[in-house]
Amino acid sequence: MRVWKYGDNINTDMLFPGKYTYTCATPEEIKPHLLEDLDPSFAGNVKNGDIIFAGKNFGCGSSREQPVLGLKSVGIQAVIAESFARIFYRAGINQGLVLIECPDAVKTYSEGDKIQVDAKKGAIVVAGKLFSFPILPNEILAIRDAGGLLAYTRLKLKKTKKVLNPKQHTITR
């Protein structure tokens, strides 16, 4: 795992150009263009399992799906900052992504610490410190174990054996 470490007012636009707004929509077409404004050697080195750690306000700027959607379909594990803006924090649930406020880790964090990650315990240990943020809850955390937003009401609506039918408009159990 590998640790990414960024400042202060990081938008959505260093995360993701808006100049591929609408030439780029799915992960394969997203992921060349992650933060290639801001460190060009990200999308070529990130790997499944790496953690961002950034400062305050991160994610500030549009509502763009693309930065979220692509930092998720590299595997970020997590993103942990000082503050989030919050549309990029609800289209990070949206998403599955795990985002997580937790000032004191992240100002703690020099290069080459050791980090671990317990979203469902609340704790993040940065060079055996340990830091806790508050637990997420269990909704949040069954959003991202079902890969977003979607893909949970979808596994929700089968549970509850509710089916559309588009003819009548109606629902049935």
Given for the second form:
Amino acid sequence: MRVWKYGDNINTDMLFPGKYTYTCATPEEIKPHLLEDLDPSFAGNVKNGDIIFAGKNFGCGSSREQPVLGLKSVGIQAVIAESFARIFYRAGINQGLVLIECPDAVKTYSEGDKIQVDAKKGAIVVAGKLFSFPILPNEILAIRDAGGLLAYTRLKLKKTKKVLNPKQHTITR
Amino acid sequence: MGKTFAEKILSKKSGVKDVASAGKTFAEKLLAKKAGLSHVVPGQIVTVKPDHLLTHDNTSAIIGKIQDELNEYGVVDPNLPVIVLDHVIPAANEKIASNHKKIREFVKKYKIKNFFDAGTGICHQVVLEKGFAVPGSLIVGSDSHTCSYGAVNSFSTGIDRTEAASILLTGETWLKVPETIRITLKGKLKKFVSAKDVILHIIGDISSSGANYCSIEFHGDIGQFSVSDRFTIANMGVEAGAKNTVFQVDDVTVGYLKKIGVKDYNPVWADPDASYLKELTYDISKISPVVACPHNVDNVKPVSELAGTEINQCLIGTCTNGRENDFRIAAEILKGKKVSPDIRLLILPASKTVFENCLKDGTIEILSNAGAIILPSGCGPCLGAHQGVLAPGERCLSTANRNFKGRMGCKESEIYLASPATVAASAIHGKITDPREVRK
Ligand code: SF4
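Switching forms now, from the form predicted on its own to the form predicted together with the partner chain, please provide the structure.
Shown next: the complete complex, the earlier chain at its head.
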């Protein structure tokens, strides 16, 4: 697992350049351009389970969904920042990407430190030091666990439909 | 749920012992009400059923995400969506025409009640005029300027397309209870200084992320502002990063709602002892006309510093400043004068109703005689899709809300933002001009 560290005000153009907004939509199309203008080494080296540390106002700017879709699809375990821009934060939850606001953990981290994240327990361990952050309510965790908002909505609709229309197939989860 | 955060907040504020009985902000009260809870605290996440969901030309992309689910389950409530075709109207090309067609078919198939086709107006103005935004309501929209309806005491905020798709199917979503910034406006504005100058001044002061994730409440001498002025201010809350921006209901609001035939509503307002993240006060009698310079909305300077800057195009209108009072002040300045031959002056009324009112009272005639081009009620030049796109090296002075690079369709052009009075005065001279110089 590798940790990628960036500064304040990382905007959506740095995360995914605007010029590709209307030509790239699938994870495969998005991946080569992820963080292109911020860190050209990212796209080629990022691995499943990696973590991003960032400063204030991560994800500010346009409301495009590609940065979030891209980070999710390459398997980023969590983005831990001092703060997030609000539309990005919502999009993170809606796409099932783990975003954690924990300024103390960000400030403590220095290169090479060992990191452990338990998003469900609201805990981060940085170089042996424990930091806690508020756990999201079950409804939000359920959105993440389902793989994002539309997947979650589909599960919810199937449950409701079971009651409304018994003829339809049921779900097991 | 959110306890750690809540405790942290409360421990900061001496004298506050009990969460339930502590004074609440507008956002805390409204979101508690909509979530069916006795009280909520900042940082808490609540599940809410919005009163309306706004979508526009992007409706076709939104329904494209959930085609199968729509076929199977349909739209949760045909009264929930408010769909307004406004962004690229009349359609600029075949692709956009096809999108519009797809939306019209969707509206018919699912018997959507609140659909407004091309020409009715800009979505946010339509939501206001048609009475969807009422005091104490909760409205979400897949457009960042949905925050405008705080002008009439609605809690309104922007969401993404995925979320709009989900709400179409389920009727509900989640919101994080924001912290609140209280802004008090003191004093009376001087002639030719307007609500636009006030909000630009504030954004210049607190920066474009100065209200990130926060609710902004406006207090103080707000009686001098019409609903239209309040709309201008609330509209630009998102340019400071705010989640929503809101005003109290007063005689001005009640008068406006009566005029458009809205009767049933339950206003919500902050307690006098509510706790705020920040409290700011501005003496607005001291504010002078200002201009936001390229390429950020918080790059704000007094108009006097920019006087003489040559411009190629002027735009008066958009959801920010496209209402009757905006065009009347422009007409007052342009009456009997001519727009500089080096300038295109575009007039973009926020709705057909605004256009008709300005037609009846002679405002449109004055503007037209001065040499203005009157555009259909929509977004047109504001987002650079069509109608009034700029060329490389050109400069536009506009009453819109964003001056980002490329916003008006060309990366090598520049956009300056100002009030209708400043834009009208500048159109006469072909240069950025202080409106106080033209008519004293
Ligand atoms: S007028 Fe401009 S800011 Fe307003 S809704 Fe249209 S594109 Fe957006």
